[in-house]
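In the form predicted on its own, a lone chain appears below as C-alpha cells.
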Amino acid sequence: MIKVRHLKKVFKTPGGDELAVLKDINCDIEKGEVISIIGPSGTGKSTFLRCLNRLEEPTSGVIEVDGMDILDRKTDISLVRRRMGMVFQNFNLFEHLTILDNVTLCPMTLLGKSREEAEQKGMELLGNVGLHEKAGCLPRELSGGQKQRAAIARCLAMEPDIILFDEPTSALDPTMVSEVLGVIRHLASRGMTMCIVSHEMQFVRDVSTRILFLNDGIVYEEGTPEQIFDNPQKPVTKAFINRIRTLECRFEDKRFDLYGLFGKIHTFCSKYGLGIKTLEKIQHITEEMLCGIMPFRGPVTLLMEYSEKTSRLCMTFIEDNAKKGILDGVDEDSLSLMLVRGMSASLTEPQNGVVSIEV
C-alpha cells in the first residue's frame, strides 16, 4: 500500500547548519497492517509520519501510495490526504464548532456530501467512539480523552484507507489514555490500516502487526511484536526495550579517584531511583573489585547497566587485552572475593578479562 525508499529529511538550524533527522528510511506498509513506530525521543518518528502525507516535505527519496509517487510535483496531494487521515497529538479541533460540526465539515466541503448524509454518518461515528451524547457540545466542554476520540471520529468521517496516529495519547492525562487506546484497538480489529507513533509500549505490543524501531535516522530494526520485545537483535533496540540505563567509567591504573567514582555512582542511583541499600552494595562491590581483586594488567572499564524492565543492575568489569581470567589466581577464600560473592545475586566470568556481577 505504501512504499518508502531512501527517504531523507534535512532541517536547517538557526545557525545555518544542516540537521539530518531522517537519513535513509526504507519500509513497506501493506493493506490491513498496524505498523507502530517506536524509538528514543528525537529520532524522527513524527517527522517520518508527517513526510508520509507531505505535511513535511522530504529532502529526497521516494514515497509511493498504491504505486503513485506522492513526491511528484504533478501529484494532487490533497487527493492523497483524503485517503490518508491523520490524528495529531493536540486534537486540532475547531473550537468554535460543535463536535458534530467538526466531524461533518470536511465530508460536506471535500467529499460533496449533503448535510443530512454527513450528519447521519457523523452521529454513527460519534456513537462508535462513545460520544453520541456530546455531539452538540463545543470542544472546550470535553475532556482531553473525549477530544481525541472526537478527532478520531472526524478522521474516520473522510473514509480513509489508512490512518496516521502521531502520539495520540501524549497530551492526555494518564487516566484518559485507555479510552483513546480502546478506540484504536477497535479500529485495528476491523482491519483498518494504521501507522502509529507511540510511547505506550504495552499498547504497541498488543495492537501491532509489525514494529519499526527508528534510531539515528534509519529503520534500525523491524519485526513482529514478539521479535522486537522478546528477542531484539541489536544493542540499541535491547537497551530501549528494556529501558537500560548505563554508566561507564575507565581507569588507566590503580591510582584512580575512588571517591570521585563513588560520586558518579551516587548520582546514577539517585537519577534512576535505586535505594540507599542498593547504592551501598554497589559501592562496596566496586571498591572490593577495583582495589582488591582486579590485577590491573592493563586499563580497566566498569560498565553499569540498570534495566527498568527487570529492576536488575549488572556491573561488568573489563580488563583490556587480557590473556587470562581476572579471577585466575585469586584465592577463593580471600576476603574481597567472599564479600563480592556475598553481596551479588550472581557472579560470572564469561570470558578472559571480563567479570559480570548482577546485583
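Here, rigid core means the biggest group of C-alpha atoms that superpose within 1.5 Å across both forms. All figures in this text were calculated on a predicted structure; none of them were measured in a lab. Positions refer to the first chain, counted from 1. What changes on going to the form predicted together with its partner chain:
- The rigid parts compared between the two forms meet at a hinge, and of Leu187, Gly325, His266, Asn242 the residue found there is Asn242.
- The angle of turn of the smaller rigid part against the larger, between the two forms and from C-alpha superpositions, comes to 15 degrees.
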Given for the second form:
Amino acid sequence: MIKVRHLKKVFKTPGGDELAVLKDINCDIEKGEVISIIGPSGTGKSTFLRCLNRLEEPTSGVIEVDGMDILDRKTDISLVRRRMGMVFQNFNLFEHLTILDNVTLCPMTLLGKSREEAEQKGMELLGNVGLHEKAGCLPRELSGGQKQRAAIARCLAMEPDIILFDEPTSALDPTMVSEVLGVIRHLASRGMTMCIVSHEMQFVRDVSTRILFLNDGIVYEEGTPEQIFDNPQKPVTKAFINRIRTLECRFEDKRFDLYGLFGKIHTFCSKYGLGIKTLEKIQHITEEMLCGIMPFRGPVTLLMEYSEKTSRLCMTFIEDNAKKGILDGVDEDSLSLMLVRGMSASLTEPQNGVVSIEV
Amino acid sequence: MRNLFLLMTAAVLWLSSCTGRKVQDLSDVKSVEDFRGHSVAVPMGSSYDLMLSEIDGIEVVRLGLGELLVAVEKGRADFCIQDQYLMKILDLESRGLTSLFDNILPGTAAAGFRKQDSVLCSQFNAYLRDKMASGEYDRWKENWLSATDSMASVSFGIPVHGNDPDKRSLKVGVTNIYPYIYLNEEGITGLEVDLFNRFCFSAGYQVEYEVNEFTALIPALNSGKIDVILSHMRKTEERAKQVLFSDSYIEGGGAAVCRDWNNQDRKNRPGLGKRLKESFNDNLVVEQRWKLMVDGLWETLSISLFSIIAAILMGILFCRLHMSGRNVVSKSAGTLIGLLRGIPLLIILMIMFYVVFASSGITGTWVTVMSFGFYYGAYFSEVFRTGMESIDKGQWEAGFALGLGKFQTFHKVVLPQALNRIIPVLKGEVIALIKMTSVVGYVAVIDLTKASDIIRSRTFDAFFPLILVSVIYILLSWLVGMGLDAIDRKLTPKSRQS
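Since the one above is the form predicted on its own, can you give the form predicted together with its partner chain too?
Okay, now the whole complex, with that chain kicking things off.
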C-alpha cells in the first residue's frame, strides 16, 4: 500500500548547518498492518510519519501510495491526504468549532456530504469513541483524553485507508492515556491499517503486527513485536528495549577528581531511582578500583550501565592499550580486591584491560 | 458616567473662562511697538506674522483666522490683529472686546495667478480697471464691506454660470476670510468671490472653488492644483516671487483688538441657557450652517468608510507580502510598513496631495482615501499578521492532513479563529482612523472638523462648534465600536451543549 525508498530529510538549523534527520529509510506498509515506529528520541520518528503525508517535504527519496508517487509535483497531495488520516500529539482540533462540527467539516467540504448525512455519521463516530454527549462542546471544554478521542473520530469521518498516529498519548495526563489507547486498540481489532509513533511500549507490543526500530536516520531493526522486544539483535535496540542507562567517565591518571566523580554517580543513581545502599556500593567499588586496583598504565574509562527493565547494574573499567590483564598484577588476597569481590555479584576480566563488575 | 460627563463639562467651562494678563492702560497702546511685553495673536503665515516676528519682546501666537478673537476673548493672547473692515462689521462690544487702532501694516490685496498665466492675469486686470473706472467696483465694495452680520446673506445678484464644457474652467483656491470670501447657505460668496464671478462671466470662464488652508494655497498654485488664489492675499515681495499678483483692489490694514479692560462689566451677560441657545442659533441655524455640518459629517463618513475598506485591502496585501516565504519580498514589505508608520499621516497626506498627485485631477477626497489606505494599511497589516501568527501551526496542519487545500484551510479553519483575535485590536485602529480623518482639511476637503472651522471663522465662537463636533465624533466611534463588537460576538464560538 505504501512503499518508501531511500527517504531522506535534511533540516537546516538556524545556524545554517544541515541536520540529516532521516538518512535512508526503506519500508513497506501493507493493508491491515499495524506498524509501530519506536526508537530513541531525536531519531526522526515523527518526521518520518509526517513525510508520509507530506506535512514535511522530504529532501529526496520515493514514497508511493497505491503505486502513485506522492512526491511528484503533479500529484494532488490533498487527494492523497483525504485517504490518510493523521492524529497529532497536540490533538489540533479546530478550536472555533464544536466537536460535532470538527467531525463534519471535512466530509461536508470535501466529500460533498449533506449536513444531515455528515452529522448522522459524525454522531455515530462520536458514539464509538464515547463522546456522544460532548458533541456540542467546544474543544476547550474537553479533557486531553476526550480531545484526542474526538480527533480520532474526526479522522475516521473521512473514512481513511490508513491512519498515522503521531505520539497520540505524549501530551496526555497518565490517567487519560488508557482511554485513548483503548480506542486505538479497538480500531486495530477491526483491521484498520495504522502507523503509530509511540513511547507506550506495552501498548506497542500488544497492538502492532510489525515494529520498525528507527535509529540514526535509518530503519535500524525491524520485526514482529516478539522479535524486537524479546530478542533484539542489534546493540542499540537492546539498550533501548532494556532501557539501559549509561554513565561514562574518563580519567587520564591517578590524580583524578574523586569527589566530582562521586557527585556524578549520585546524580545518576537518583535519576534512575537507585537506592542509597546501591549508591554506597557503587561508590566503594569505584574508589577501591580506581585508587587501589587499577594500575593506571594509561588512561582509564569507567562505563556504568543500568537496565531499567531488568534492574541490572554493570560497571566496566577499561584501560587503554592494555597489554597485560589488570587482575593479573593484583594480589588475590589484597584488601581492595577482597572488598570489591565482597560487594559485587560477579567480577570478571573477559579480555585484558577490561574488568566487568556486576553489582 | 453621567457624573463624569458633568465633571468634564465643568472643567471645560472653567478652563474656557481663564483670563489673560491685564493691559494696564489701553490708551498707552498706540502702535505695534507698544505690544512689547505682551502676546499677540496673528493669522499664521500672514504679513502681520512676519512683521511682529521681527520685533523683540512680542510673543507671537500664530493661529487660524477663526481663532484670533476667541484667543483674546479667552485670554490666550493679549492682543490680536485682524482685518480692520471685519472689525468694523463685528459687534466687538458684546464680546467684551475693543478695537484700539487701525491701519497696521497698510497694504493692498489682490488675486494671485500662476507666473505663466500672465494672459489670464492681464485679462483680469483689464476687467478690474474697467469696473473701477466706471465706479461699479466701488459700489460692490461698499455693499460688502459695510454689511453687518445680519446682512451677510444679502444677495447682489451674482450672475449664474452656465455649464458650458467649451469654456476653460478655473480652479480657485480660497480660504474663509469674512467678508471677502466665505461660505453661506448659497455656497462660496463674499466681495472677492463676487468680483471674480463677474469677471469669469464676462470673460467666459467656468469657475470652481476649493476651500483650503491659507498656508496651503501658494503650494497648491505652484503644483497646479489651482489656477487662482483668492484669499485676501496681501502683496508682499516674498509672495511676488512665487505668485503673479493682479492689480490690487482692496486697500487696508489690520486693526489691533484687545479685551476691553475698561468695560468688563459682565453683569449684563445672559445666563448659560440663553448663551447656549444663542450659540446654537449662531452656529447652526443662521445661514443654515447646519447644512455645512451635515455635509461635513457626510464627507467624514464617506472618507472613513472608503478609507477603512482601502486600509483593509492594503493591510491584507501588505500582510500577505510580509508573511511571504521569499526573504526579499517579506523584507521589502517590512521596510515599507516601517516607512509608512514612521511618517506622520498628515505629512503623507500632504505629500500625496501636493507632490504625487499634484498635477492629476484627483480630488482631495480620493487622495485622502489613498493616503489613509496606505498608512492604516501598514498598521492593519501588522494587526492581521499578529492575528495570523497567533494561530497555532497545528491548525493548518490538521486542515492539510484531513485533505483541505491551502485556501480551504485558511478560509474554514484559520481565518475564523484569527478574526476573533484581530477584531478587538482592529477596533482601536478603526476608531483612530475615523478620528484621524479630521486632518483632511489640509487637502481642501470640507469634513466635519473643517466645517466646524469654517463656522468658527464666521461666528468666532470656540465653545459650541468644538463641543458639538466632539460629541459627533464620540457617537461615531461608539457606533463603529458597537458594530465591530457585534461582529466579534458573532464570530466567537459558542458551545451548543444543552
